[in-house]
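Take a look at this one chain, the form predicted on its own, written out in structure tokens.
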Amino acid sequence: MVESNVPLATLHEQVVARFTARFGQPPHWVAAAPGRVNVIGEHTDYNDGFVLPMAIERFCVIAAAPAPAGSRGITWFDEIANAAVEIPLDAPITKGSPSWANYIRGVIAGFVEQGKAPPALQVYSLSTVPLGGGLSSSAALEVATATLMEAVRGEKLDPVAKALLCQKAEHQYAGVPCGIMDQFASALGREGHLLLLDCRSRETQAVSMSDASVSVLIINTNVKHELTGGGYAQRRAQCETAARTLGLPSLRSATQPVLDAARGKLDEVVYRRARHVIGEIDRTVKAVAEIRAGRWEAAGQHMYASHASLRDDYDVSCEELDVVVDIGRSIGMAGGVYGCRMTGGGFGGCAVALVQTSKVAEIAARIASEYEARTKIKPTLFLSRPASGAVIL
């Protein structure tokens, strides 16, 4: 019922194997990121909030060796895809087909743009980042390949300049103004922790999620609604315009008072985008509170309402994440669930739950028994401990 995760030295094994199976030679250099599920903070980081994500047991693993004598630009063969790009380096790199590539020429092009370019390689990649579900497959593929091109240059970025540098690859290459939260969670995860991370100054700290009794289960909930580009774009431009509204840099700077006193000046939506932030906010500093405390219980209904302003105020869920967090709540603390809400941009993929680790085959069951059963649909259900973040293999 919940899926084994792939352990990260399997990974690596596989991904030498079959590089060595395609291109004839074994490769040179191996590195790998994670994806990310977020605890609570959703829709906060572009708004200079705080959020608290956790690096998952789910990688994105790329090998490499350099291209034959008179190869001028990369051979890039991505397993998930099924199918190979040409990245040339003799000129500009641009946006293209196929799409998934634009992660990876937006990367590459950030290391060109500060004299770091690569030589000419043939490359394989491939991934357990499950796509579309919220857990930041994309992250893990730019970060992923930001840390195999720390190993071809033999020379690293700071952790923070090389998550920064693949936000940018996502925002120009990929169209998507993501906030920085996915590719600080691949690059700066740390084994057995949180990571806090303060979006306007870009701090982190690390918030331990040692307790054996406690597990992070995610439900996939196998849905994703083709609403996600627009809506996104979308939603940031409402709290963009809600904090010039209200004379502040961002939403960070807010108050809920400041908010209300301000409420005849905005749109309804806009007033609702912006409480949701707000108050996302303080519920995310104020889990981490009962998490350090060991108060999971509590923890878990700051979880409850976050996912209740996601789908009422800010309008990113769908009936199928509604299902699951319903199904959760109705498990309740007798069945092993301290909390339960969608995670990620919204509009399908994945729920987390903080679970009772003793009672997780009975949970697992019961959520994909009754989520069927209302949705008619499969769920993917998987536990993870937080992982760390990229490294070179």
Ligand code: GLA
Given for the second form:
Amino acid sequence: MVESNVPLATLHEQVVARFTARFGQPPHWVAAAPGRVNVIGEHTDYNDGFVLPMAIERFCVIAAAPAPAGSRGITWFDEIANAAVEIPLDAPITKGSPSWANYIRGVIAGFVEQGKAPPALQVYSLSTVPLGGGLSSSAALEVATATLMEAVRGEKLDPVAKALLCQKAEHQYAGVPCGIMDQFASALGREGHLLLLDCRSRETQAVSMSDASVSVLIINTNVKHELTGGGYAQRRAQCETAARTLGLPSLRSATQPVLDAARGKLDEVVYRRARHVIGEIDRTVKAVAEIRAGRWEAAGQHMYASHASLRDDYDVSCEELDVVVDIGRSIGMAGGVYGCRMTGGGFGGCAVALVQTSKVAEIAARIASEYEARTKIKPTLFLSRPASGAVIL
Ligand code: GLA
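Target state, the form predicted in complex with this ligand; input state, the form predicted on its own:
Once more the chain from above appears, this time first in line as the rest of the complex follows.
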């Protein structure tokens, strides 16, 4: 019922073997970066708020070696696309097709811009981060690419600068106006810890998550309702409108009374968006305090409240995510579920639950069977301990 995670050491061996089979030489460099799951703090990052993600034991792993003499660019084979792309290095790097390569192009362009162009390369990438599931498969690809560039050049960037370079790649090459949570989690995640990130100051704090009696269960609804970032960009613009109307630099500086006082000046939808953000920033701070104190049930209550707000005020949930959360709630504390909510951008993708480790098997079986009975869709479930951020292997 619960899918297992392929260990990073095994992925390392696989990428070396597959690179060697494809290019006829072993790789010189291997880099990996994880996906992430966000425990709480959703749609708060681009409002300068707090987020609480963790890196997961699902990785994008990339191997590379210098290209044969005479080649002037990068030949990049991606296993999921089952296709290769050529990235010329003797001309400006532009976005284009295939679109999966835009994340890579954007990151390499970021290095070139800083005078850190790589040499001609042969590259092989694989990933165990589910695509389009709200677990930041794109950030994992970006951060793994940046980490590979660091390995190739033998020169590390400051990790915050690296995360920002990757975010810029996503903005400019993939056209998604994302916040900074995903790239930070993938670059700076710490084993055994959640990452509390203040998106205004960009300061991070590691929040220990080493209590073995509590597990993080990830439930993929296996639906994706929106293919482009249209709904995401619209939410972001609505938040900016709200902040502007309130005369504030961002919704981080707003409070519920300030918002209520300006209600008459705000469109009803914009008001609801802002109410979500203000409440979510507050819940994230409170959830961290509960987690630090080991009060899992109280932390779980904030997760349910987060989900309700994302569903009712932010309108980024969907029926399938609501079904998962509803099942989690019906299993409840008695059955070992502390809390459950949608995670990531929304419109489908994954839910995250904090559960009692001793009851994982029963919980997973019940979520899977009830979800399938109610939606006619098979979900995918897996566990993850907080993993470490990007590494050169
Ligand atoms: C996506 C974005 C993040 C963040 C979440 C919502 O994952 O990439 O920056 O905004 O959505 O919390």
